[in-house]
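One chain comes next, on its own, written as structure tokens: the form predicted alone.
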Amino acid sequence: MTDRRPRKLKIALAHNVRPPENERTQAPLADDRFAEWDSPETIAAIARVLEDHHDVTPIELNAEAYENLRNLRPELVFNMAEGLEGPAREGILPSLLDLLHIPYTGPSATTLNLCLHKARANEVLAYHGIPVPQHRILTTVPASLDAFALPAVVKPLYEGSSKGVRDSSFVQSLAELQHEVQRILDTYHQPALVEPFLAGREFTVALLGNPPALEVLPIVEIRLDQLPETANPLYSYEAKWLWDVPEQPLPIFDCPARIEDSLRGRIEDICRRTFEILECADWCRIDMRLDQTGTPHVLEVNPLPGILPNPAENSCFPKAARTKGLSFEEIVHRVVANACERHGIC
């Protein structure tokens, strides 16, 4: 961990804005393509903190970025962008600043391709000997299931922030599994990820710096017996985005996680681990589950979490950050430190 803060930089804040049309008290269902793009509130939030110590310059990842970029020549870049389509679409704004040859936080467009190419972070994870969901990627609707336990859960291959994760996702039959697969093929254009049903408990595990200073934040435990009574037992668009709204927020998560020392500790090594082999950087949210053994298994890694700034929105990063003593404002900072003594900007 470093306190150390950097002098006032020339800082890019490189982001996506969800359209007002897309905001979740507004989209429909069926309609999650903006879903992982940040509200204007949340990308304003973080500028106004940056805006503290920083000369900040707003910047939207779209057909101009190359241009505003080039043409500010920023001497850091706060990295929010998430792209739209495609498996390496959270890479393009690293690969722009690597031509650049400006530095940013967060890790490379390598480490962000692999991890949100779910089934290709998981081969890495379980190479290294990290316990993983076993899986199959489907480009076809299965006509049986030879070779495929259920319960399963029915995902896309290479998407975040639960799009495409429906309650339907939680599949106990032929038929559901291929309506599922059907429904990913066809929607998302993309391969259907299927994996066992993991029977345990769900954890969300924030990390901050990097190695070796690197910090696990609080667990934060999501509890699945809180949602609606004829909601499947799995953290869904809806019950990401749906039923826990700022209005009526779900008392849905346990910051710090009610857990033993020695599954705690079990998680925060296992996190560490994974933060490494996937070369993270400055910040990281890793998704965790229990198999019915209770050995935890990592679900997904996210190397750009969200952090929403109204508490009620009930974002996990922020969350654990709370618990641990840290203000929004201070992730924040803690983020732009940790980026500049990596990259020697101090």
Ligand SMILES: Nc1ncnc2c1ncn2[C@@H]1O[C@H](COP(=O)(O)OP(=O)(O)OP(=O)(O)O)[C@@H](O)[C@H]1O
Contents of the next structure:
Amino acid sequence: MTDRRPRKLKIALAHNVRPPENERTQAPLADDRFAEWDSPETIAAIARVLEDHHDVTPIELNAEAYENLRNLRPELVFNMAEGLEGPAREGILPSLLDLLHIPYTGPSATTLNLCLHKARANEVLAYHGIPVPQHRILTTVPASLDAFALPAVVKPLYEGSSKGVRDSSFVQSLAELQHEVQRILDTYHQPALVEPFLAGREFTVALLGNPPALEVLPIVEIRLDQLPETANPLYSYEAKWLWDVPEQPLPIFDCPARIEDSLRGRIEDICRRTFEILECADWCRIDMRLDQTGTPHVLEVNPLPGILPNPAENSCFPKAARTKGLSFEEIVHRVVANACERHGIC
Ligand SMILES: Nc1ncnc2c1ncn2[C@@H]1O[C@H](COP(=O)(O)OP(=O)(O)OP(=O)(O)O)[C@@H](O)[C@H]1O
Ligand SMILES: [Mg+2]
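Could you switch over to the form predicted together with the ligand, since the one displayed so far is the form predicted alone?
Below is the whole assembly, all chains and molecules, this chain first.
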């Protein structure tokens, strides 16, 4: 991991800001449209950190973004913009920046779009021998159980921040499966992804740097046993945004995860290989779960990890970093330094 601070740069902070009415405390359960976007507080906190060393201009990823970036001509873009709609939304900003020859933090449009499509990403990983759950992609409600292994998890094909992954996504019967597939098709206007439920412990792993200096931060266990008693064993939208609030955080993260060295080694190895196979850059967070036999599987890869500045709020990447002795500020500076090194900006 690099400690070298780049010189003072003209940086654009590319983001999408969550509208005030969609702040988590007020967000109606049905409207998770902006769940992936960052709050004004998070964007301001990252801007403040960058301003310690750089000239910073926030740029919202909207229809004016290309013109704004072209006029500003930053030397680097700090990319935290998720885009709004469609399976290629995360690739929009990197594509615009490629067109303008402006370097940015994080990976290319190819990687961002691939990781957003959970099935395609897992197929690529499976090709390289990384354990992933099997899946079926459904564009219609199934009439029979056919080849579905139950219990199963039903989720939107290309969403993040647990959008669409509800407590009810854990299905144990044909009727539940049909109900959830219908819900995904109707609400998210995209195919439903059905995977066998991996019943073991869940972990999330933050990575910082680039190969060969890629660092795996302390592993976070998602303690699903800390969910409300009636909840299904998923880190669902309810678990993330409704049951876990800053005023009363759920004790759901255990970091460093209490696991034996051999499992830690296996998880770290899978994460490093996954980062390289999918061509992630600068940072990333990988969600994993054990199956019944204790084999770690990659659930999904987040190449633009979310980070909340307030340590009172549960946020996986900052939690892992803090365990390693890295502050929120250091995460941001290291991501910039990693990108500068990769792009040859000194
Ligand atoms: N096949 C599976 N087996 C067991 N649990 C699963 C499976 N798929 C998803 N889950 C559960 O659902 C949660 C959310 O799923 P997933 O990570 O795919 O959604 P996401 O919206 O992309 O998450 P993030 O908020 O990390 O972006 C997981 O953290 C896990 O608890
Ligand atoms: Mg996830």
